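Presented as structure tokens, the chain that follows is alone, the form predicted alone.
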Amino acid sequence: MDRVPVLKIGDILLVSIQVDMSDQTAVMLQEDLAERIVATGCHGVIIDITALDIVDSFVGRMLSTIASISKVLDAETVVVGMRPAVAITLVELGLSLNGIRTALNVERGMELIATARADEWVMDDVDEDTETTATT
């Protein structure tokens, strides 16, 4: 049984499918996935469908799924290197993938995962600002 690779970069975890992806596939690397982000902390994750050729409702479910339980363990998702044959048939199977942030490629989902973090620490500090404002 094939495995999907996880690794870890800085920050980010890097998922690469390489293999086809069988049901019993999808939920070992969702279990494994949910585990690395908890044992490592990261707060990004890149999902790299570059090998893919073709994409059908169930990876586009699996993909939803992984990016909805990565961000309730406070972890964004991007899905990098989607062919264009890819995204036209996700959008003909009417999956939206809501949730899911894309890019072209990995430096770009990266890039993405960055600019949200740092959103979020902009959002953070305002927040406090706004709790010290109001109680001096």
The other form holds:
There are 2 protein chains.
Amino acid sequence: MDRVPVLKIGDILLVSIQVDMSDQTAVMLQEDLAERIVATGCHGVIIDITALDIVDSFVGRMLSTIASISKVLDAETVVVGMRPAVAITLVELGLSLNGIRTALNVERGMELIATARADEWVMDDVDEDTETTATT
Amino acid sequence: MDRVPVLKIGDILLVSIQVDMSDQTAVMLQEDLAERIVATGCHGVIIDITALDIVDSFVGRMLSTIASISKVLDAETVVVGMRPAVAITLVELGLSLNGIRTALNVERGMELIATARADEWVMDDVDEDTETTATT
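Following the display of the form predicted alone, present the structure of the form predicted in complex with another copy of the chain.
To see the whole picture, the full complex is given below, headed by that same chain.
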């Protein structure tokens, strides 16, 4: 019964998946992540799958579930470190990882999350500006 | 034959050990880390052992070796995420992890590395100041 560790780095939670995911491991990871997002108030989750040789439908569904849970808790999820062979197999299997953002490595994933958050702020600012203009 | 992934985050390389280390895995990790330090020019290595239930003499020696290799390549090594039970067992076994710095979590490890690097700079500055004073 291996537990996948969740590491906090600044505003981001980092998970590096290295072990074969069983039903139990997957459920524990989802629970751990959800609890840590709430406890830390982090706005980003990065899941590193460099170590995975295969991403099957089970892992794909787990990643989708984690992304959905995080979204509800106001956190962006980015999957990083996918191997070229894994990408090819995913497409051949017809798995498109719906709703999951990907990036080449952890650093780009962090940039992606920062940009996504910044865009939200800009959108908020634009809304405020429009209101101010309307008032004056 | 599992390979432990090495993640680059800014000026730091992060390794999260989750699998049981065999001789081969340990050697591969040392080689990977040494290559990545040289390739990236990173000045810090953080090894997360949150997932480890046991740190025996083999793992302890591996950590020491990694720290020594990194030092030669001008990088600081910090081991983070040690469980209380692991710390107790280590001391009971008489293993003191010589030459290895530890921190409670990844963030504190990063601070430790940043401080260590800053101290070196300050030392350099002091040397320069002394020289300047001597000249005037």
